[in-house]
Structure formats: C-alpha cells, structure tokens
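Only one chain is included here, represented as structure tokens and corresponding to the form predicted alone.
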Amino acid sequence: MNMQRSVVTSILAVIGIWAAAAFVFSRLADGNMATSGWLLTIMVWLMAWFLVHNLAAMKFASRFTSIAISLVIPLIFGLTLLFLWEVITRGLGIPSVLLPPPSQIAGRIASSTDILAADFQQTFMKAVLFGYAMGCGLGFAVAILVDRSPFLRKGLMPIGNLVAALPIVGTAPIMVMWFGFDWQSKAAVVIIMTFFPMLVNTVAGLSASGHMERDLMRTYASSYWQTLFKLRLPAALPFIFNALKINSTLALIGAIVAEFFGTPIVGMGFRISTEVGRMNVDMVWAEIAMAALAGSIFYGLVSLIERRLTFWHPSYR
C-alpha cells in the first residue's frame, strides 16, 4: 500500500513539475518575468526535491528497477538544475558574455559538431587516451619494481612523491618545448600526472593481503610470481581500479591545460583560450560540455568494469 502510495504521489509529481515548467517558459521573457513565474520556478525546485526524496526512499524487489530508479534520479536532478539555470540566466537577463542559457549552447553545439568533433580527436582520442594508457602502464609496472627492491621503495617513491606535486603549469610549456606543438607533448603531460597516482596506489595495495593468507602460500612453496598473481594483485584491484577513476579525471584536465601553452588550432584546451578572447562565451560552455560528458562516460566505463572485477568487495556486496 505504502509503495502504490508512493508511485502515485511521484507521478503527480512529474505531472506538476512538467506543467509548471512548460507555464514559466512560455511567459519567460528576457530580463523581465513576473512574480508568478518566478513562484512557480520555486514550486518546480521544491517538487522535484520531494519527488527525488521519494524515489531515493523507495525499495524494489526487482534489480533492474532499482537500477533504472538510481539512474533516473540524478537525471531529474540535473534537468532540474538546468531548469534553473535557465529560468535565472534569461528572468534576470543576465549577459551571455557572464554566464549564457542553457538554451543558447545547446544552439551552439549543434551547430558546431564538426569544430567540436575535432577537438574531441585531438585532445581525447590521441592525447588523453594514449596518456592515459601509457602511463598507468608505466605506474602499474615500476609499482611491480618497487615491491621486489626496498632500494626502490625507499629511493623512488620520496621523489614519486615530489614530483606529483609539481604544478601542471609548471611542467606543460616544458613538454611542450621537449615533444613538440601536437598531441604528442600533450600525452607527455598526462603521463606524468597519471604516472604517480597508480605506482602510489599500486605499491599500497600490493601490501594490503593478510600475513595469514601470505603464510599459507608459503607453506604451499608458491614463487614470488604466483603469490603475485594469485593473492596479491587481486587484493590489489580496488587499489589500482582507485588510481584508475582518479587518472580517468586528471588525464582530461592535464591534456586540455597542456594546450593552453601551444597547440595545432584545434583541441578544445586551444578553442577554450581561443575563444574566451573572442568573447564567445557559449562555445567555452559547449567545450566544457563535451569534456564534462566524456569525463563521465570514461569515469563509468571504469567503474563499471571495477563492478566486474571486484564483485567480491564488501563495497558490493
């Protein structure tokens, strides 16, 4: 009774959320709303907040629905942002050149796909994947190096340390002069910043199996490898798929400042700077977009594929 209760109350909500937005946009008028429109933005605000609240406290018996609901519910909430966004930009009558409508760049994007596609290649589908790849490689194979020599661990990861901490600003205009104007330099700067983060997160993990359980390969006369790959790097995983998530961010944001100091004329680092100049405000907000969406669907891939690998977790359970 309570659960038909509540998917009745949730569809009464959509249905009043869905009407009260459709009235506010057709009496939104740049600058100058009236005071019903901006109660009704607020009436929208507090039923999308009730009915997240609902969703969020409802329980299914079925996987699929729960799923569909945990997905559904972040979606309502950022449309209802965007709502917002929207009503407050164009009710105030703020500048596009301050902060542009929603509206206004998804006019922008889809009339510049090919300009966006482009940068896309250049800054995600070479620079950051290639980065991103290489140096994860890279951390997760000196991490091995590290825990076989405590030469290594005890040399290695004080300038590890050290060198993670030097500023993207700082070590971009050198990769620059060193690899070059293309996307080349650009990988450079992503794996130094995702270089790190896995040998740290590798070499931590690869310490977290139990003495017991260490002992008990030992007592089985287990090589050094097979207490590798048997027990230790599997404990490892939710360590190393850790470093996974962070890079998945920090290669993005390392390449798109990279080309702040010298690139081809296109990358969307370069249309940012460039078109910050121009004044073109909402084709930064288009950019921003794009690598906002690609952040994300590369942050899912790998989590998803964490879900796969790590169901044993108690994080899954």
Contents of the next structure:
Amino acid sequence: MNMQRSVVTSILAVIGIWAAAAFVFSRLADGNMATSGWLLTIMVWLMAWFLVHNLAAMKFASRFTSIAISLVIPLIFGLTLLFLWEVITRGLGIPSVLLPPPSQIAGRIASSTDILAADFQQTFMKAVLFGYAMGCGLGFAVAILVDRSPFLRKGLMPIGNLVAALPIVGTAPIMVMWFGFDWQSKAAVVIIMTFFPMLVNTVAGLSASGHMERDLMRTYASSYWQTLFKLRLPAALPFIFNALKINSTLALIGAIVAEFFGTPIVGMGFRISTEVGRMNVDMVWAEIAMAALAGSIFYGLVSLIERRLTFWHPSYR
Amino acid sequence: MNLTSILKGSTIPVLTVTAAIFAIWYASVVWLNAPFERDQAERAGKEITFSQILPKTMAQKRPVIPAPHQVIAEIWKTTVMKKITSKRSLIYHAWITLSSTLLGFLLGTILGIALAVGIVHSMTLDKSLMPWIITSQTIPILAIAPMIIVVLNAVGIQGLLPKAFISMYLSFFPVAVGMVKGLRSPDVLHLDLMHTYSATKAQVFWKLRWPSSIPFLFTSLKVAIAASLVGAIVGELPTGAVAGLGARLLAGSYYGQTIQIWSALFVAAFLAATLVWLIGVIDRAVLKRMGMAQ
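Can you swap the form predicted alone for the form predicted in complex with its partner chain?
Let us now look at the entire complex, which starts with that chain.
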C-alpha cells in the first residue's frame, strides 16, 4: 500500500519536474526570467529532492532493481545540479568567462572533437597509460623484492611512507628538463607519482595474510613462490587495488600538471593553460569534462576488475 | 633509548637506506653532469681526466642534477642568511604557501565534517551525494587549478582565497569519507543504549558519535594536510605568481636554475613532513586525554 503510494508520487514528481523544467527553459530562451521562472526553478529543485527522498526510502525485492535505483538516485541529483547551473548562469546573465552554462560547454565539445581527440591521444593514451603501467609495475616489483629482506623492508617503508606524502608533482619541471618537452617527461612524472603508493600498499598487503594460513602453507611444504602466488598475493589484492585506484587519479593529475612546464602544442594540460590565457573558458571546461570522464571511466574500470578478483572480501559479500 | 632497542628498531635500516640514496644521488651527479664538463674541455681543446671531472661535476652553476651539498648550501643561503622579509628568502615563500595551505585545510576540514554529519543523518543525502563526492575526486582538480585562479582573478578575488579554494577541494574529501566512517563506527549496542536513555539525536551525536569518530578524524587530517600543501603549490604555478614555493619552482624552470628548483622542492617536502608530524603529535595528545591511546 505504502509502496504503491510512493511509486505513484514519484511518477507524479517526474512529470512535474519535466513540465516545470520545460517551462523554465522556454522562459530562458526569451531572455528574461521573471519571478515566476525562479519560483518554478525552486519547485523543480524541491520536487527533485522529494523524488530522491522517495526513491531512497523504497525497498525492493529484486536485487537488480535496487542496483538500478542506487544508480538512478545520484543521476537525478547530478541532472538537478546541471539544471540549476544552466538556469542560474543564463538567468542571472553570469558572464561566460566566469562560468559558462553547460549547454555552451556541450556545444564546444561537439564542435571541437578533433582537437579534444588529439589532446586525449597525447596526454592520456601516451603519458598517462605508459606512466601508470610503468609506475605501478615498478612499485609492485620493488615491493616483492623488498619483501624478501626484513632489513630492507624496515629501512624502506618509513621513507616510502614519507615520500608518498610529499608534493611529488613538484618534480615536474626537473623531469621536463631531463626528458624534453614530449610525452616522455610527463610519463616520468607519472611514474614517480604512482610508484610510492603502489610500493607502500603492496608491502602492507603482503603481510596481510594471517599467521594460521601461512603456517598451513608451511605444513604443505610449499615453496616461497607457491606461498606467494597462492596465499600472499591474493590476500594482498585489496591493498594493491587500493593503490591502483589512488594511482588512476594521480596519474591523470601528474600528466596534466607536467604539461604546464612545457609541451609540444598538443595535450590536455597545454590546451588548458593556453585557452585560459585567451579567456576561452568554454574550451577549458570541455577539456575538464573530458578529463573527468576519462578519470571516472579509468577509476570505474579498476573498481570493476577489483570486484571480479576480490569477490571474497567482506566489503563485497 | 638504550643500545639494544636502537639495534632492534628500524633506526639502522632507515639510516642504511638513506645512506644508499645519497650514494646513488652522488653517483648520478657525476654520471649526468660529466658530459657537460667533457664538452667544455673539448671546446677549450684540452684533455680532461676523470679525477679532474669529479670535483667539477659537483660545483656547476646549472647542473643537470645538483649535488646534495649544493642544495643544502642553497637552502642555508636562502633561509638563514637572508632576511625573512626579503623576496629571496625561502622562508618568506614558504610562509606564503603555508598560509594558503592552512586556510584551505581549515575550510576543507569544516566542509568535510559538515558533509559527513549530513550524510550520516540523512538517508537522502547518503544516497544522492555520496557517489558524487567520490566522483568529485576523479576530476583532476589540480589540473584545472590554473583556471580557477585566473577566473577568480578576473572577477577581482585575489591573493590567498583562490589558492585556499584548491587546497579546500583537495582536503575535504579524505575528511568527509573518514568522518562518515567514524560517525558510523559506534557499536549498535551503544546506539541502542542511548536510545533506551531516550537521548535526542543531538545528544547521541555529541556524547557518542563525535567522540568515537575522533581517531578517524585525525587519520584523515594527515592525508588532508598533505593534499592541501600540494594544492597550494600547484595553485601558485599558473598565474605567473610572484611568491610562494610553486612560484619558485616555475621561475626556476623558466631560467634553468636547477638548484633553485631542488631547494624549493626540499623545503616543500620538509614542510609536508612537519605538518603531518604535527598532526600526529596532536593526535596522540588528544587520544591520550580522551583515554583512547593504546
């Protein structure tokens, strides 16, 4: 009964939001927003809030629907934010140098796909992916080596922890001097940025398996490598994936920031810094949108693989 | 501390590794700077032996990689030997960076705690806002720091605030996530007990949730302050900023002053380590007072 009522009110809210938003947009196109427009905007917001509130309180029998709803809720929230952004920037006539409305940014993305693709190719496909793979791979390899010697582990871990907290982005100018303007110097920054989180996390993860399990492996007379591959590495996976996730955002940041210190005339960081200078803020926002999208997809992919490989972990059961 | 505990602890391994790092550093100084000296000698038409190259590689004006003692000398020269108000004093630049770091850290902490309180108390916020908080960190804000600064500059907001804003954006996330965990950490039994006392939501918050979230708070604060510093430094890069550690990095890279870059980098590293250490000290003191120290 209660369930039925909240489904009906939710559908009504969606219709209400749709109608009110359409009305607000027709007013926006005329160029003058009267008080009624603003009142409707507030109503859209309140109705969206009500809708989200309604959906959040619902309980579903099937697992599929509840997953779908948990995706829909943040989506509605995001769309509401975009709507408010659009209405406020255009309704108040905020200069687009300051904050362009989403529609203008979308138009810019559509009209300059070739530039965006070239920048993406330069920054993401070359610098980020190469640096990420190298940095994580090296961190992992060094962690395995260090793990064999307790002396090295004791000596390297405090230093690794310290370095992981340092502003490593600052090495970007040095790397640009050493490796030149092209993507190699950006990859170098990404490598040192991703190396330490990977090292620290993997070493912590390798000691995560319990004493009991290790003793069991010993009673099976398993060799060092067998214990490593069958027990300790699987147990370390949550830690390793934690580092992989942290690194997925760090890598993008490192590559883009390094481009501020000198690039060939292509790349996301280069585009951002030059278009800011020319006050083409919509182009900058287009690059940001692409960076955010690339970052989120990268992060999402790593989380998906994590879910597949660490299905046994309490947080996923 | 007696001798056995020093021998058993991690002091000796750490010192060994540090010594090894310095050795590698000096070796690469010789290796990377030698080509320049050979080149110079060739141009002058002289033969140069390795024993002649060796001291020269460590005393270049614009080395590919400066020797540790050059960096330390430069830091000494620009901190102790200069007046603090001087534009060449690294203390002056570090202070500029530190002030926006701290302001951003403070704002970020307040925002993070406020968001966490909202998320813990409202199911709607939890479901709608939490995914976006996580998504917000996949946006490379550091990369768009320049735009934020330039744009805010264009509207007339200058100085500390734009940089602090970037620090805030970077530092609110760890605090929010940590505090959500912390505020939810009280046992169901304890929450039920509060319920039987017919405690109000505010009472549950102040007497149970808040105290039990303090250890989580300090863990996140350590991450947050390091992130704040990075934000402040990168925030100084774009505007052709005149002051701050980031500005020193940029100026150094424009004019090829490697020693200046390295010294700014080391002061930044020192600053980060000190700030994290300071929070660790406060952490231990507070937990001790609250009777939660192990």
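Just so you know, these numbers come straight off a predicted model, no measurement behind them. We call the rigid core the largest set of C-alpha positions that still match within 1.5 Å between the two forms. Numbering follows the first chain given and starts at 1.
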Check your understanding: So, does A292 move by 2 Å or more at the CA between the two forms, with the core held fixed?
Key -> no
Point to revise | Rigid-core frame, C-alpha of I265, shift of 2 angstroms or more between the two forms | key: no
Practice item. Kindly check if the Cα atom of V276 is displaced 2 angstroms or more between the two forms relative to the superposed rigid core. Key: no
